[in-house]
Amino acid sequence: MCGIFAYLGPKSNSAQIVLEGLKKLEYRGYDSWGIACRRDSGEIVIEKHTGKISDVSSLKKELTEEPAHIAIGHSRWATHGGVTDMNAHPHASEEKEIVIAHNGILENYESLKKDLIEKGHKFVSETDTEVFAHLIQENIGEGFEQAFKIALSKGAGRYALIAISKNEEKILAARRGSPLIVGTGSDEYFIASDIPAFLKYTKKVMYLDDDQMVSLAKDGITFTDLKTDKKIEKRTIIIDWDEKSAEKGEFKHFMLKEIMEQKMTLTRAINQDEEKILEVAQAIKTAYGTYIVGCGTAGKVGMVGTYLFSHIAQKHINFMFGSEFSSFLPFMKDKSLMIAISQSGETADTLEAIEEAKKKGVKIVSIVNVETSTMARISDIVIPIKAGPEKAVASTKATTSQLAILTLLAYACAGKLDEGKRLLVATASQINDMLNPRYENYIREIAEKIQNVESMYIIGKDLNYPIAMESAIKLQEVSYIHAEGFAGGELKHGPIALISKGTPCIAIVANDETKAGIISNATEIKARGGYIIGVSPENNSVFDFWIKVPDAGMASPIVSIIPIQILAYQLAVLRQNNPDMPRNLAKSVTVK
């Protein structure tokens, strides 16, 4: 969610770069968004506005009529205070000495706010953003940058902030949880929240880390760790991207594509009609039984849901696979709801299910992302997941789009919607964070591991045993690999006989009271000679290679498929397969 953009160099139409920088990170999300560009004069100048930044072509002349060689942007997608130009960033001190643009949520900006107005700070916005523009003028006399530095280590929660100020020529940013990357041309700079919005200047990129922070000036570009204090060397990596070519842009393959575009995509299907959210939730909490029906990938996706429901909503629903439903008919009733999933719309089992229960009076909700489908149309409440056109057969981006659905749902229906919007917000963000060409390679590295195995096994528990079974579709449709999922807790009870020496087994290992369990099913695995590839926030001594993903809480089903997904498109390519268009199957199931 939200888009930060900034510039620094030899340029003096700051501003104007900065306005085109951030509509190239529309995709992002956003309600509202502003630009400030510092004078060479020393003078702050803000624009701020609600709307769409596509609609605008040039700025106000206040921002261009004199020469600006520093400017900083963002496009804001609310959290705290309402959608208004003054709530807009970017924000500022008094007399616009400090102006800063912030993506996350500081948590206890309401604690540090009452503190300053104490000390006679004056607040223009209802935004928990303003407070840290205060919180570093408060500490100007310390010189800029420990201003700034005392200004985060005040903070609570993820953030990425970047500030300018009116006595300094440079640029000052830092990050915890929320992606900043810096990129680097002939004597100028920029950062970003993504790639693209510079990526007509230069494809030389920096990624700054959780608790790091970079100066960016005239005379050079410097990192420091916020934990010690230290200056730090950082690594300059060349993108391989072009900024427009066909279809597929930048990728070869449109499965590689559509996994990318999830920055993208979680962030559309987070932001949805509250009102009919709200009202699905009330028609699960009144229905005489829920049923999710799905299949496929879709079906993995209504299993995890049922999971979600239970933790998050201490509520029961049923699942069933759409051309498993008629066994289940006779307990849906006039009051029963079904909650029907699907990619196209057009899923020919799941569509039999929806008619069958029509049939008896059962009201009809359908996560889809074609919105003219013929599912959508025969549902009595649509709720579109928005993940644009999937070309690759095997499903990516659409499959988080629903699962952030119904999680969105299940928070909706034990009352804490905006928990669970706050909690998707974050995973989209580090998400975007994840979704980088070091990952990419990273994964490549296992990949070519194991690109000539015949068989492979994916174990998970409870919200992740699912997405175990989803993984094990993602490797069986675009590698042609043998792979089964597993709950790790079955694994004794039949499939650990599968086992010999140097068999991959991939573990996925959630941050919460099931790791101990799944740690020890795959130190069970690893005694008999498996592979362990761990999938979890933390690496483990049991994991021969460790894939890290964000600790996301109910999101673990979010974040722990897409490094699924992207291994099973690298072993694919790898073994001269058509990740876009596998063997036997087609993109919408419309046969029986």
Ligand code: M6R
The other form holds:
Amino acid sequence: MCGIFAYLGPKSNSAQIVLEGLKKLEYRGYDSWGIACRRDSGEIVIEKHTGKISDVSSLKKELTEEPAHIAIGHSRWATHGGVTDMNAHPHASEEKEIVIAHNGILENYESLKKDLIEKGHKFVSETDTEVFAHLIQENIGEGFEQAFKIALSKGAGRYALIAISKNEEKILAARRGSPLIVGTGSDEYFIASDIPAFLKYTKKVMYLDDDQMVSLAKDGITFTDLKTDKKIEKRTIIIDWDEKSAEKGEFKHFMLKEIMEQKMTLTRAINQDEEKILEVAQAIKTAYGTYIVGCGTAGKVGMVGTYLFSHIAQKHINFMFGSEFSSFLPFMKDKSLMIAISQSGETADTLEAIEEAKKKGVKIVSIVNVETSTMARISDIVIPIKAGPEKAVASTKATTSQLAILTLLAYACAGKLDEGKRLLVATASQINDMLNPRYENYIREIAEKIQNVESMYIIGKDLNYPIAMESAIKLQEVSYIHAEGFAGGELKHGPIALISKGTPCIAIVANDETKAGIISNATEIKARGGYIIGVSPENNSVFDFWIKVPDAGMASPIVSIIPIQILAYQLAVLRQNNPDMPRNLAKSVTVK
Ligand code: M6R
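Having seen the form predicted on its own, can you show the form predicted in complex with this ligand?
Let's see the whole complex now, leading with the same chain.
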């Protein structure tokens, strides 16, 4: 949710470096982009536009014609103020003395703005962010660094902020809730919302934690704890990321690449540290209530978890979305356990749930993909899913890996970890057979048939009920077709009124005791004219179109979601949508 990137160092083409780096952060927001560089003369020049930064090949000559060793940039996911050039970041104070970029929300911006206007400041955008620039400017008499701290002390909300000044050769940055990572090269510094922005230059990183600020200057780097105003030392961590794994390679889109990668990623997820899985299983068994928390797709995975634990370990586990968690906080005790699920490890709603639970002494286990994320760093135990960078906004490979971890945990809880592993290893090999061009082309046939529909529905039961809802998310976010997922049995209580002649309905039918029920729900839909697409190990006379999946028992959610990911991708391409960057969305939702 907004990408920030800045450079300070010996290279005089800083704006160009920021342009290239920002392109790697585009997944965080692609409504507009902007870059500001500080020429060596002190003058700050800004270029900003609506649209995607990936379409930009060169900058205005004002940003490149004179040497500039400092630059900041931003790719925006709009919150306050429409998608316009004026609202794009960076934002500046009068005379461009202070220029800033910001990720997050300045919650009390209205009262601060009113106050600043009364003091004579002139605002040009509708954003909350611009307030920070004027707030720093207002106190600049105290010096850049002090004015920056004053602005932070007045601002409420969760955000990451970077600022440069016409009068000083430095970059100041601070975080409260949104990620910021410093990369250090030889005599040069980078600061970004995510590592890929500077991976080309360095693998040495330092993490900024909440309520900390950093000052980057030619003569060194200084971290300060904003609560105590004391200098702090930071550990340098060497990242073992491979730049290539974050590239599209031979694939047209990241989404397709990531779907295909499930051949390997599931196996990597299963290859967990057994001791850790057993430790978490033991914690679940002894906890005073276990609460799974996640948002969006990670939330749907968490819901599948409640069924897995019920069936495999006969254990009741609670689930709630991060944004709904506070209503259940009173039940949390110091012996409760929270299992947070997140691909990015930066989702604000999930992080907030963790922070609230931690205050009550709850032990936190996180199942994350980004092992260096905030979530991983504030959890007591981290189970990494090891899916590798997931760049497409629609989560695919992270989803199946998260499902695999919950399956392992449920089996471990039942004292049957080996059985769980065997099941998942067999499933991984079946997925290997599934993910081939023939299967993809077969699914394309149905995508072509339904590409112009207005609505579609997905039904599932038991483990596959949350998968029906996850399928709806996949279809909505990349195809923009109205899609809804239901528990098959719920249809007759209302939603069946939406079915008319030809309405496509996907029925996820596992080969178990739920089969008869869901087939009968599909038959009810067919009787009202619905067109039934069956996702199932076996064909059935009610299906108008059959997508075969392996018979995977408790791993049925893993195999069932894959063809629907492919279908969503195919529909997006046929409808000429960019599946990697769907409208109105961003990969990592770091605002509430
Ligand atoms: O990074 P997280 O897993 O915490 O993200 C949670 C959701 O924002 C995410 O799953 C979202 O729903 C996906 N775009 C769905 O494909």
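Quick caveat, the model's predicted, so the values are computed rather than measured. Take the two forms, superpose them, and find the largest set of C-alpha atoms that agree within 1.5 Å; that set is the rigid core. Numbering follows the first chain given and starts at 1.
Superposition of the core reveals a Cα shift of less than 2 Å for residue 468 between the two forms. Put the two forms on the same core and the Cα of residue 335 is off by less than 2 Å between the two forms. Once you line up the core between the two forms, the Cα of residue 74 ends up 2 Å or more from where it was.
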